[in-house]
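As structure tokens, one chain now follows by itself in the form predicted alone.
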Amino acid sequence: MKKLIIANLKMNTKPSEFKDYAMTLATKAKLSKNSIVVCPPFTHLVAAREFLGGSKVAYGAQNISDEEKGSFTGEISASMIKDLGATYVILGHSDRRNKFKENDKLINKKIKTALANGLKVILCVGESLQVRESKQASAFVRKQIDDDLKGIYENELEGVVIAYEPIWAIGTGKNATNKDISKMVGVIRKEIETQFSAKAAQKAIVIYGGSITINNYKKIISNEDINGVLIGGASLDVENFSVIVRENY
């Protein structure tokens, strides 16, 4: 089953060592059957445009600004990242949440604004233990696809996928068990069910964001249930990442 492979690799590496990176993905990734997309720094898009253009794989920026233009002092608009041939945004990342204290109003005007302009994007949700161990994970993820969805008309539904993404399994050494993800994307699509469409539910794309590596990777991303991973840290070595993209499941 083709499955949507994506890298975010953070504020990590330098472009000097991105070209690199673009360049041996580009090659092992052309007999891959799932569709791949990194999502490097914004000092490497130039790169990935020269080195990732034309190839299998496709490239996206990790945020954006929620204004088009005007005086943001050292803020990247929509428009700057589509120019750049990117077509994918990561939106809503625990780390924008969490460290920037982005709220769910600022993220969903980014959606917009995003998909305003072309671009893909990848919405993350999820809850931290804290919100876990009350028994409100559901609760707290509903209201995320509620709030972050918020105005989104059904056909621009196509435009985003939804990374279920648990904050307590990210760097903690716990790791979400299969049952974990399928029940927690059974809740996604159930809520996409209630607020668009039946159809929009089956028809959504959801993927799972947390601690996965190399050694892992196989067991979680058998799951039926989602269409695809999003990777971090085990994104940073090229050789792995490659091997990732290229299973064939």
Contents of the next structure:
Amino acid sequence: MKKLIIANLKMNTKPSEFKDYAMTLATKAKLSKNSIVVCPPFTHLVAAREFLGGSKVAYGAQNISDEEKGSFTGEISASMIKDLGATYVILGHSDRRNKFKENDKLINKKIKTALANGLKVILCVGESLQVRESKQASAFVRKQIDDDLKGIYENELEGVVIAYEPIWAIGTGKNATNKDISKMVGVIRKEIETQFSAKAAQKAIVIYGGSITINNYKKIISNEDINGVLIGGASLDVENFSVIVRENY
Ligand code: PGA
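Output the structure of the form predicted in complex with 2-phosphoglycolic acid; the preceding block shows the form predicted alone.
Let us now look at the entire complex, which starts with that chain.
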């Protein structure tokens, strides 16, 4: 089964180091049957265009402003990354939600801005350990989906990938079990059905992220309930990431 495999490099690597990363990945991914996306820091997007442009590997950013342009010092707009050939943007990552206090209202506005500019959105949702332990995980994720996708038209959902990333599993080495993943993916699809339609739920692209490594990736990516994965730490080593993207699932 063809999978969508996304790398989130977070705030790692320098632009000068990214050339080698991109060239290696572009070469090694040539024969891959999967869809591959790399999301490096903004500063690497020019190099991404140069070394990934025209290859099998698409690229995107890890954030955008909710504003189109103007006096927003230090911000980067959707049209700017689009102009550099980016096709995706990660929005609602737990780093942004927790460390930069982004709320669902802002994330919803960013999603609309991204879609209006022809970008595909990788929307991250997921509960904290505390929420999970209080048995509120499903309700919490359902509310994130509702709030983040408010006012989005059904036909626009084609441009949205939903990444279930339980916060307790991100960068902790404690990845969710396939049972946990399938259960939450079911919750997410059901919510899409409630908010949009059964057809939308069936077509929705739902992926998992959290502590996927070169040792555990096969078992997780082969889960037929998910359309792919979002990989942080393990995507930094281009050799390992290339092995993951070349596999048939
Ligand atoms: P991780 O990060 O693979 O390092 O857990 C995933 C993510 O934050 O997207």
